[in-house]
Amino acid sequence: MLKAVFPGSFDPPTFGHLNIIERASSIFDEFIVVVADNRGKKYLFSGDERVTLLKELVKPWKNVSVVYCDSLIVGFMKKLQVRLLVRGVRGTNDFAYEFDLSMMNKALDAGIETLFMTTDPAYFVLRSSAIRELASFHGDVSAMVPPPVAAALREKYR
């Protein structure tokens, strides 16, 4: 059985998150979406509220399942029993970011593998930080994230 992690933060998901979920979903048997706590952020959305919504936004993937994690994905993954990360990359500043993660990642534990997909074209500027800053002044968002995240941006920046 093939298995793979999508850590993130997703705060808020996108559709670029979601492009990256449904794609991935077709290569994998069992594809787990990570909702990452990074204690160096500090987030919109609680750790509850984002598995709560990307639960919804997972349900038409039978084989995608959401969990949280408040520990370094290594460790995590090694619970888990998986080997393969999954990590979107939108262009060469992410890709730098992401090889840097990698590579910080197999020298915890050699066994991780780290597999990079790139964005689809359509959601290339999407970023959930200017996604919230563009929500924070009560713009209209609903081109870049699923309405439920629209829904709770608006009633987070009411």
Ligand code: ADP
Given for the second form:
Amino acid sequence: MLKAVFPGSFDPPTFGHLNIIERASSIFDEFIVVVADNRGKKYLFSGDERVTLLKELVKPWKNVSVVYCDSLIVGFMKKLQVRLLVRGVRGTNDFAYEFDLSMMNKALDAGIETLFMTTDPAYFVLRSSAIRELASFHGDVSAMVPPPVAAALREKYR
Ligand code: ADP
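And the form predicted together with the ligand, for comparison with the form predicted on its own?
Whole complex next, starting from this chain.
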């Protein structure tokens, strides 16, 4: 059984995240989206809200599940007995950051393998932070996020 986790903030989930999830779901037997909740980080959507949105969005893929994690991802993976960690990369800036992160995770647990998936060119400009900003000015985000996320953003910035 080839199992992998996909940890991230998903604040909010975008078409870029879903594209990675869709492609990974055809590679791994089980793909687990991990909604990270770091105490030191401010989120627009609560952990519960992000989990609920993602659960709705991953329904088309039977081998994809969504879980919540407010602890260190490496420890969480040990509990789940998963060694593979997938991260998406949109470009070289992302890669520099992701590379450092993977080195840190490797230092914490040498058994963890980070696999990078490059973005689909159609989604490389999508970034949750920019989408939050656009939505805060009531801009149209319908090409960037699925309808339930667009609705949730409208509700937040009503
Ligand atoms: P984090 O705060 O952990 O970086 P994000 O929710 O921003 O969480 O991203 C989760 C993962 O999805 C990261 O690996 C990120 O690089 C990747 N990702 C985000 N947007 C895209 C996109 N448009 N295409 C491909 N990967 C993406």
